[in-house]
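Listed next as structure tokens is one chain, alone, in the form predicted on its own.
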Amino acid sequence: MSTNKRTYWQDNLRLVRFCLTIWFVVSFGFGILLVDVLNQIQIGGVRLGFWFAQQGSIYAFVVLIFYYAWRMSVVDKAHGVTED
């Protein structure tokens, strides 16, 4: 594999690892492991742990989708692999 392809693939994997880490922290960490701690905080009358488990993780996933698409286009342009 050429150096350019290898660095492109490494950049891609680094981005995927970052997104999966955020996904894990928000869904498993906030929604399951830290739910009791977060439930001590209330915002608008709703316990924060419950909110993360039910809605916060969904919002985080949508933000991650847009972030991944934007960041991957930056990586593509940096390596000359654009779809334009």
Contents of the next structure:
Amino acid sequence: MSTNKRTYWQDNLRLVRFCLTIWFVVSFGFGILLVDVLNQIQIGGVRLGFWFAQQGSIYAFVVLIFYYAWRMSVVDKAHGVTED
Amino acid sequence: MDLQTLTYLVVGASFVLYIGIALASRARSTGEFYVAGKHVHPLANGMATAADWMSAASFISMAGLIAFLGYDGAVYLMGWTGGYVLLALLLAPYLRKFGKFTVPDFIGDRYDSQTARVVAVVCLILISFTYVAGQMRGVGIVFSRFLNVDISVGLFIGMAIVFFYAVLGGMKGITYTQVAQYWVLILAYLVPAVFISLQVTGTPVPQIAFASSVVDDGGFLLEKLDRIVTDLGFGAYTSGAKSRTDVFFITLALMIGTAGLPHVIVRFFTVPRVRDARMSAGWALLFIAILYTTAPAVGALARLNLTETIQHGPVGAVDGNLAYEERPLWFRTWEDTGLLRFEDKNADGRIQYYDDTNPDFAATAREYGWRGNELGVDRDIMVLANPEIAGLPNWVIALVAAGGIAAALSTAAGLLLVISAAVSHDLLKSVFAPEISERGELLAGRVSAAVAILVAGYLGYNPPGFVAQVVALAFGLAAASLFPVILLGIFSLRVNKYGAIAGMVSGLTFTLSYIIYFKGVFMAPFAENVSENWLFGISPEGIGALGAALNFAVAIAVSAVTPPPPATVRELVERIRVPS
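Could you drop in the structure for the form predicted in complex with its partner chain? We only have the form predicted on its own so far.
Expanding to the full complex; the earlier chain stays at the top.
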């Protein structure tokens, strides 16, 4: 594998690790493991832990995928591996 | 115009639309039949994926499930959306770069093994048939409830429609009908949700209504709900009944299962470029999230509406409960379907709806003169009867019927297509008859799609066990069999065919046995399905996560003690990791 492709793959893995950490924190963290702690905080008519479990994590997932797609298109360009 | 006629008209119009699209997008090559010629715009693919993904269970059952599970409903909300993050980051772009037609294609090529390919086909067929049985059942149920025909007639009509566009159009036909079906189902879901949010909280946006106060007494929706359900002995809405461990594992199993479902993965083979696959996953989840963030609001509002209808006065007061003779019209309609059942246990002519399994509430209930819960509520009613409970016009009810059918048909078609591709492409073309011509393979694809529809129809008519649990089974199997070996096939250069085959077989066997042990598919269960009996406190719904872990462990361990894969495989992996 060429050096360029190797660093491309490393950059990708770093981004994947970062995104998956957030993925885990918002859902399994905020929505499940820390739900009781976050439920101490109430915003509007809903407690925060419950909100993350039923709403917030889903919004975060959507943002995460678009963020990853956007960052990867930048990484693709930087390494000159874009299609067409 | 009466409701019946209107429903026939709306559902009929949606069918005309689907058939029109099918005629306009017939498949002329295997490439078009399997992956729509890889010409699908990422936005269109996102919509098609959303319709493909959101099944009868998402549309009809999920909000009702949440209404009764409260906090625990989060397992479905997070589990059935979080998998798209895994799909977008870990699978979709690389599988698109791989560039062939099917999931077994990838497993067979990456592991350089016909055995691995065939094992993958077996897993795929097992997963897809269990899943499709639930969908066909859903079609039959919607037909029978809204159009007053027998379940078998509904099933037959559904099969005929799917036959038309799946056999004729293949992936190309399915894709564009799914785009139309997405619009039908999301409109059908949002319209009643918006009306009900407006009625109860004064805000039209369900996601905001969820955190708002209710119009009549000014308290917050969720706080009020917590109060009125706990007054009746039920657990508080915002705290759950499942253990944290179980919630964790079910969510994880559903996420991994989602990412491992072949009919979802294959949708990302249809876009033109790798970066389209990444974007398309984002669009798909956005379109899914519109329904999935609405569902918890619908669940909470429906639970409030139902409870307040029955318990319309103070708890414990004689006239606090609805008199059976004064029950509203929708109550009568849904009683006829058997989804609502009333039994006057204390013979007072009034309906008592409370948790009679709660020992702490038993003394209070006795004091009130209650002799047990008198109302049986099927959870599906929460979405199906919602428009009637809220007093919405007939066209909304007709739209909900069309939406339920669209959700079930779009998912069924996607599943049937991956089954037919597995037979005609992975078994016939790749293993048993490599010299088959393209025309022959295309014909084989159409024939196997037709056969798959017949089998699915049969399974829908004679479902193996309760539909909801067969769907749980499909997720567990997808999580434990396909996801780990696809992931390792991309991210590891070392895992070889021995590891992959051993991993798939052990993950599948473990998960299948555990589910059958407690749920008894096709036979009586071996042990009672209660938490004391579960392994590490994990229910059969969540066991797929452990099955996946086992698959990973076995695949890595077996590969470590067997020779590394050949250089050609190494080149394949290095090629798919980079877009160009």
